[in-house]
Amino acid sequence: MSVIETPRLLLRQVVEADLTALHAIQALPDATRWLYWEPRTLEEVRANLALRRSDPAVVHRGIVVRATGELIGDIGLHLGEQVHRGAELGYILHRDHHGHGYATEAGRAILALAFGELDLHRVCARLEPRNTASARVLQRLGLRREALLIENEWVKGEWQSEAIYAILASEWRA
């Protein structure tokens, strides 16, 4: 797959010297409170990019913005078995980079792709109800709410409840 442009941003294979930049996201605690993840490390970092890299059933991103290309973020697709055709969104960006449309703008762009190219039947999104920045995201990509799962998992050493989101191929299209 080649690199998605949108009218700020260039969604892109991340690559080896985006470590220091993706590390730079993943090592603060506010960017992980809501992931099952903690902070990582440079090393954990390359580690988990060399798994994605490697792993056919993930479609990953990093998220650039054109006029600085600085990396900012990135942006996935989890596929499903291929049957199903659906997957899981998931995003991350830098704090210095929340509430400028950014994750709303890449979002738009890897769902077009996951009901174009990929020809997806759905997407769908899992979040800590409480990460209400993410929902108001998916909301405005047109996701809906599915279910509420009331503290069905133990994170970080509290219950946390979990909602699912979603999106058909024929909602994104209309």
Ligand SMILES: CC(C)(COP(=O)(O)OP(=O)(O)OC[C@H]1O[C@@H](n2cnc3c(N)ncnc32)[C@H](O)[C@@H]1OP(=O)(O)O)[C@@H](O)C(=O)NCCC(=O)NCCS
The other form holds:
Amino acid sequence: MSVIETPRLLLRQVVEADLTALHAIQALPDATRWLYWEPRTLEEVRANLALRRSDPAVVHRGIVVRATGELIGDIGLHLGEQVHRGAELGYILHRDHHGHGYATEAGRAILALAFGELDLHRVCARLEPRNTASARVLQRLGLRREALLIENEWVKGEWQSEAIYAILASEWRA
Ligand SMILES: CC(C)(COP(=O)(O)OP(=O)(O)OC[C@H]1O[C@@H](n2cnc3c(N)ncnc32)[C@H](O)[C@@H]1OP(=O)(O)O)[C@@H](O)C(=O)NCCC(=O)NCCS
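Follow the form predicted on its own with the form predicted in complex with the ligand, if you could.
Below: every chain and molecule of the assembly, starting with the one above.
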């Protein structure tokens, strides 16, 4: 899996030299508000990166703006059991780079990878329904909302709900 180029972005492997940029993204409380984890220290970012790089079920790419070379976020697929040919999509962008369509552009390229080279059957995403920015990204990518689980999880001191979105390979190709 080589570097993926889109009109404005490069999706490439995240390396040690990206840790500071990655930490700038993952240390912000508004970035992690609807995620399961709290803002991370540099050491936590380093450990998490090592974990993802060593996990064969994880496809992980940094999102780099071609014009500046700046790493502004990351995106990934978590592959499920091989027999089901499914994966879960996730992404995060630095708040200074919201509102430009970068997550959608990166998401489109990752779905092309998922349904092309990786030959997956289904890609899903799960989010707290109050994460409306992420829901809009998924809608723009063509994922449909398949389920809404009401207050099924206790997260960050409150009951949270979970919306499940998905798209099939056949729908992506159409
Ligand atoms: C989820 C997240 C990546 C969405 O970021 P975003 O900037 O809203 O998404 P995009 O990069 O796709 O940009 C889309 C926005 O840019 C606008 N835009 C501007 N230029 C655009 C272009 N050329 N193409 C597409 N959209 C463009 C769109 O109108 C849209 O704004 P809107 O949703 O208010 O209508 C961001 O909120 C984030 O990092 N959140 C924290 C982590 C998180 O929650 N991850 C998801 C876990 S499920």
